[in-house]
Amino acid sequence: MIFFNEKERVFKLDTPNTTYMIGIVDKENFVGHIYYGKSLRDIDAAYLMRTEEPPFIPSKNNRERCSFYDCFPFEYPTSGVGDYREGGIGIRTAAGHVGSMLSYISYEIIDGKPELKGLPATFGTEKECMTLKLVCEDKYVGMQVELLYTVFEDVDVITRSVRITNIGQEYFYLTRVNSACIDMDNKDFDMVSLHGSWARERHIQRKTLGYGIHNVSSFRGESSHQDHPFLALVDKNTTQENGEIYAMNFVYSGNFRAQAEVTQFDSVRMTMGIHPENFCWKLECGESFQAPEVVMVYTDKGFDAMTNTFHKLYRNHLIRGVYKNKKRPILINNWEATYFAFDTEKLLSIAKEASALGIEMLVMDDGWFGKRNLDNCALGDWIVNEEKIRGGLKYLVHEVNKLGMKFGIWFEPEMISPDSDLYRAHPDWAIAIPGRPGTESRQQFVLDLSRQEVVDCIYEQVASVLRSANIEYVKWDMNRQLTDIGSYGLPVDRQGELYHRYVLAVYQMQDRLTKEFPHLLLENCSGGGARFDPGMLYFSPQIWCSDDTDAIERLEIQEGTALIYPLSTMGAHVSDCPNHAVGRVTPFDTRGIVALAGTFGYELDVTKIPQEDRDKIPGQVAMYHKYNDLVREGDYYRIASYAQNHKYDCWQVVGANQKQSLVTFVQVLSRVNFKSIRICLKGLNPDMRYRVVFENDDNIADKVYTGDMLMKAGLLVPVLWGDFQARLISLTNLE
């Protein structure tokens, strides 16, 4: 619900458990900050932004309109007056100055949510949620800055976004833009990130929050391995059951810089939005940017509350297409299993008999197109091989689906080889700068995609494969970042938009593909987990979580990446041993059973596996097939953290009528002269009689508790035999 007090001029967001407010201040129209947390009943809270100490408003102290800029909790802060604090948009006039500051025009409140052009957002409908629209502006600029804020009825989420346009007579240039801003009391938080690098993504870490900026970012092009647009500010007292939560989570797949800024006042204005590095964007008269969106989300209820209303809104308001609640095919990729050393015999050995033991997809990656045996070679030559793919790609896939299983395929459409056909015939169809020797990384470039017709000539070509057989699903990978910022076709004046232009792009081809194709499974994959984000989520139900599929290393990725997104968007594939990326050996149950809190599936060559390992498989996809509706659907909760304890991991998922639960323990290393480990499971009914199942342990007899002992009291597991064990446990409501 959004309600506007025009005696006190405050405007009151409520979720179902949450209050946003903000106030218009002194005759300017300064546009504040006053509340966000708890449901609050009353609308009377203008008192909180201070207007009634010193430094008083302008209209009562001008003298010291400098000192209030710098103090005032504004909504959306600007840059170059007086405010010193981390500025909610930036801009350059054509006479080169930089100042400006916005005051409040007018409001409307919208049954629904208007789609963000050109940008992935999520959605509602007008039952499910209202937005807000502040329009502010600056008429010495001449311009006008459009506040959207979207609230859900179902989830304690408030979505916020940015449009600026150009009402004046003359262009200026952006040279910020967030799209979110909170100023509020330091309450001596904690900020927690996710961190990483290749074959390591999304690493939590929580650290104090002290005087000063603390932010994480990325100018790479992508979101990237290494920080993640996610941001928490955390009571110090916050655990997973309990304590305060401020989290913002950014829509968007390319450069990003989430704030955290503790002032010499002890307020923190925390910010997200677009990355300032190398951006800067022309603004011509009439013209607007629209920013993307930012999810913020508060709870006094520890991380469990706050990840299962991310896990709600993403299922619900941000996925879409047919893969949206339903179950995704398992599938096995040849990557691991054969690199560039494949052909259509191969390929189809392995579907052969990946069939037999009930896997349903067959995906061929990287190596059929152009004359790619080795990654040095071929990007943009999407043509298929057919001295591999003898036959040709309709042969092989009608052949593929003869065995009753589907067929996928790997694409790297943003990319270009120096040694290609493509480059070849078009060689500043590549971002560079003009003059200077391009960076190689990968032997590869990153095609210009700011130029409309490049965009047009690889997405014809991919299109052109996917049409020519039944295709059925798309890994679309992305696997270096971007530099030489230049582009051949932008003007001097625009050079600062590639990076954005590029995004956005991005999104137009992924955008076309799904509506050319509406039944394809489309997977996004960016050197792993280099683009796990909320933009890519919106044209893909699934991302490639990461590049290390060692079951052990997974469990802090997958521990991260589950504080924010659901577990059904998680790649998550049965490799084999030794591991790849870090050649440990580890049980190819366990190895099933974490890839379980996944999609599911194999990345192995199932025809040169022990027999041991490739009699399990059965008995894997069976487990999936029992156990994928609750745990794509389920709520989730931490039970423990091997990242945290260096012993073992132990997560759960409950049904939504609390009838069905699953809980995964991992035994990371077996301890000697140790008892069993109690844990205490969560959102059971505690009336409820559970009988509980060591499904993959015959030696551990059923046995019946309630939900309220086995909360409280707890569960034993007993120490396992052997390091890396693991174990997955079933509860069922008796009654």
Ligand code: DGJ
Given for the second form:
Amino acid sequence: MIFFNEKERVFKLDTPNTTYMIGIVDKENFVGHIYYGKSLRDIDAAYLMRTEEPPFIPSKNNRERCSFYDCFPFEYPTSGVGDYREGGIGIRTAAGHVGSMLSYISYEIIDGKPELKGLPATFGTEKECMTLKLVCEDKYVGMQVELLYTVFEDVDVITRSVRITNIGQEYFYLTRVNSACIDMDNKDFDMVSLHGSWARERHIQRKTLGYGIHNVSSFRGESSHQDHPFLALVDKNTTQENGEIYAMNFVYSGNFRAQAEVTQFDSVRMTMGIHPENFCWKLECGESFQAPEVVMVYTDKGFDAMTNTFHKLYRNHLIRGVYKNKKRPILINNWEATYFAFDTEKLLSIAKEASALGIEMLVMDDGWFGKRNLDNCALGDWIVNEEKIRGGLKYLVHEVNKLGMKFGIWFEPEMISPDSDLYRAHPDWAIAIPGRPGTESRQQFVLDLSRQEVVDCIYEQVASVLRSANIEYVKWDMNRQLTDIGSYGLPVDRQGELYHRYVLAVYQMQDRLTKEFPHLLLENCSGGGARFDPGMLYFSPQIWCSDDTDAIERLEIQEGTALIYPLSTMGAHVSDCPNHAVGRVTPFDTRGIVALAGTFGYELDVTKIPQEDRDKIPGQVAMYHKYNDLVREGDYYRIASYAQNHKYDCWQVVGANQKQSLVTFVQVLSRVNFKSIRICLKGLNPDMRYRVVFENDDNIADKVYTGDMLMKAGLLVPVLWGDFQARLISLTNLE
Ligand code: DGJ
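Go ahead and give the structure of the form predicted in complex with the named molecule, now that the form predicted on its own is out.
The complete assembly is shown below, putting the previous chain first.
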């Protein structure tokens, strides 16, 4: 719900368990942040803005206007006139000046949630959400800023975004646009973020928030392997089950910066938005700029609660398409099986074996087009190589379909190889600084998607392949980050728009693709998981998590990813051993159990793996079918973290009515002469009795316990013989 109290000039936004309050202050109508936290009953909280304390509001003390600007809790700060903290917005006028300050003008409360033009965003019906639009202006710049807040009724989330319009007589530039800002008192916070690298994505990092500026960011042109567009400020004592968390997640797939600034007065300014590096957007008179959306979650119930809030929001209000709440086909991808060395016969031999084992879809990865037998050519030439795909694509797909399997295909539409017909014809279609040799990465350049003719040409190529055969899945890859930021197509004064225009074009292409081929299962990917973000999830219900498919490495990657994203979104495959990324050998069972926590599939040459491994596939397929509804839609709880305890990992999912639950336990290195491990479960009904079955261990007898016992006293997982052992433990309510 959203209320406006005209007398107090206070806006109150309520989700089921949280309240957010905004106040209008002084004759100049400054917009102040009052409160964000646990639900409040009353509205008279404006005193929290401390306007009765020195340096006082300008109408009472204009002598210290600058000091006021530098400590007032602004709802959406500006810069250049006295607030020295991170600004929400940065501008440069036609005359080259940078100062601005916003005053409140009007408001509107709207049922539902307006779309954000050209951008992915959360959505909801008029019954599910309500939006507050606060209109502010800087009359000197000629700038109108609309602050948008959407309150979800069924989940404790408020989303924010900003729309800026030039209402003046002259153009100006936007040099910084944050989408959200919260100014609050510092509570001795820790900062939690997700950090990584290629094959090591989204490891959880927690550190003390001292004075000064702390941020995570990417200006690599994508949300990146390295940092993630997520930031949480958490109480020092916050645990999985208890404690306060203020979290922000950016619905955007390009450059971002998420920042916490602890000030001289022990306040914290938490901001999130497009990274200002090389960002400069020209706004002509009458033009608007729509900033991407930030999802804000507050809880006082620890990480499990935060996680389930994000999961619920993304499952119900972000992910779309036919696979939104559906089981995905179990796929086998030929990448780690063959790399570039495949042809029709090889693919069909994999498909034949796979279909007999219960696998439901064959995905043909990189290498089927142009002359691509290595990663050094042909990106941009999306023409089937019939020397490899003998008989043509239609024939291959038909043969795969005859086996009762679906067929999927890989593209990397945003790229161009210097050795490609496309590059030879259009060298100016690559992103480049004119006159300067471009920096190659994986021997490829990035296409300049700010040019509509480039977008149209690539889209048509991709679409005509998809139109040519019964293709039911696309893996959309992106294997390098952006450098040499320059466009042959953009005028001088719009070169600073390239990064954002690039992201908008990716969205436009995926929007067209999903509209023209609504039945497609789209899986995004970026050199593993470099673009695993809510922006991409709006278009594809699943994203490849990491090129590291080793089950043990995956524990930390999947823990970090699942901190925010539902398990249904995490691309996870069983691969061959020794693992191609780390050389580790793990039991086939463990590889299956870890992959079952994601979308589940295989990435190995099923005709070559040991017979004893192959024999296990039908059992794993059965486990997938038995438990995927629960894994996909259930509440997720972190029971133990290998990243923290360095011994074992454990997570649990619980079905909506608490009648069913699945616990995954992975012992990493085995230890000698120890007792069983006691794990306390979560989310069960204390009054229900559950049958506890170790699905993949006949030596452990079934037991029956109450939820109360399992949650308070715990379950014993016996000592497991050998390294890298995993157990899948199911709990079923006894009626
Ligand atoms: C990177 C992806 O993450 C891999 O799965 C594979 O598709 C390769 N690209 C292909 O080039």
